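In the form predicted on its own, a lone chain appears below as structure tokens.
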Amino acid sequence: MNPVVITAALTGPIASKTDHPGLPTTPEEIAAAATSAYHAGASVAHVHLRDGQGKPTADLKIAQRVLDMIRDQSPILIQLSTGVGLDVPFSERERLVQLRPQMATLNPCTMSFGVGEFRNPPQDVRRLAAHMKELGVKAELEIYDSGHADFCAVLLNEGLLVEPLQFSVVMGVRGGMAATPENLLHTLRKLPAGAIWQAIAIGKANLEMTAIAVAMGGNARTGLEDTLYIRKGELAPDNAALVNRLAEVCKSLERPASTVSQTQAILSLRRDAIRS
């Protein structure tokens, strides 16, 4: 049996309640969404934070409250986004790892992102990688183009990353690689031996590309950050519905969703990540 790590991307930095009235933005809503995603089959919650106006924030008090509420409600593993939002300065984003979540994103490169710019200057990325290593926070390397994998190799050679490396291959963002099987295959060939990977497909390709990833032996992510729709023209009821759909795909391919304990081992997380 080769179980699949299913990650639930609950909120993201782009969509609002205008786009989907069920998008979780308050700490209470995010924690409840993580809990329902856990019961639907997710073992990891990918967490973005919002302030009182629903805008992306790196406020440490809000972050701590969200983390505490999630931990109080279920044993789901927490992956905190340091991407936060395009308008949040890197200096604020990087402070989030001080809260020592089990995992946090490490975005290696600056890129165009839709109509904006996602700034990740090389020396700032190096500083954040070193701090994450010091704190024992597992880096989830989000690569939006195949060349981003090359810079991750540089960070590894500089001793700033801990193997096995954990990659998220993000497809479908305007400014990054398109969501196609060809792009996924090309990028996977550039990953170092022994790397763990998952596919993330934004928008209408979410289901087909995550299904392909599962069939290829990888892990997969879904949730309202990645797609607001359960099928063409129909909004997803919530994050749990998208997770359940992906879990059924995994089951049909005879790769069941991994448990929290299995995910802790697969991703080589620190032992205090598991409570029950």
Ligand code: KMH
Second form
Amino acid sequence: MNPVVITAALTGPIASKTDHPGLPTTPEEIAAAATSAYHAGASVAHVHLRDGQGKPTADLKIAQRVLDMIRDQSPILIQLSTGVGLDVPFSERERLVQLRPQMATLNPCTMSFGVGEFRNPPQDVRRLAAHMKELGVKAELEIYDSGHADFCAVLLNEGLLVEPLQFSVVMGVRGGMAATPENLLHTLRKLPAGAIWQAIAIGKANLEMTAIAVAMGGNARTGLEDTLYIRKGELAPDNAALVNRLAEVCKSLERPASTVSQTQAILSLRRDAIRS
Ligand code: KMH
Ligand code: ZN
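Right, the form predicted on its own is done, so what does the form predicted in complex with the named molecule look like?
Below: every chain and molecule of the assembly, starting with the one above.
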């Protein structure tokens, strides 16, 4: 079986240091978390940025600083979030791809997201997809419901996406599909042939659903964006502890965590002087 691409989602847009004192929010903390996650088995860091007040931001200077710091410390690949945060306008979010990370998220649809609204209007999504294609930034398609996969097929038909498509099946967000094996299977059946996928399980099903995904041949993500707890009632010590646990699951299933170089091949990433 293929090795597993483990992605570490270090910070996310929702939690604060009040929820978890170890949540990395400053550039220094985010870079250190990426490095520890790399040593624990992750080959991709999914990166959200926070401003000086700890709020989600799409500030290009902060983003560049974080990318540079991560690159200085390890070869982990960087996947920049264009989701950013629920209160950040799409026009600011989409600018982040100008920094040409090797990967960035593309959220295809608008939806309720917990207590808020995650706005991804179709014409804005099309414009961002086209820009990412032009810059050679690989789109990680975050789908929160099986219908989102259908819209990605429309974008593919319109020539806005580059194959192989790379999907994240996100489960457990209130407003999207629940984290259940049935929902995962149903959604996977909708993906175009040849698509690459990973499971993202938000909340208490994080371990079970990522383990199921690995057993099924998919890739998997974990980190404090996805769950603040390592088990019921016990905060995860840090991102690396969650990555380490997932890497152990992968090893037990005879699918070791992929190296950076293997991940570049598996995800068909651009290989150039810019390493992230
Ligand atoms: N910003 C959140 C609402 C992404 O990283 O692209 C969803 C999110 C997706 O975190
Ligand atoms: Zn994210």
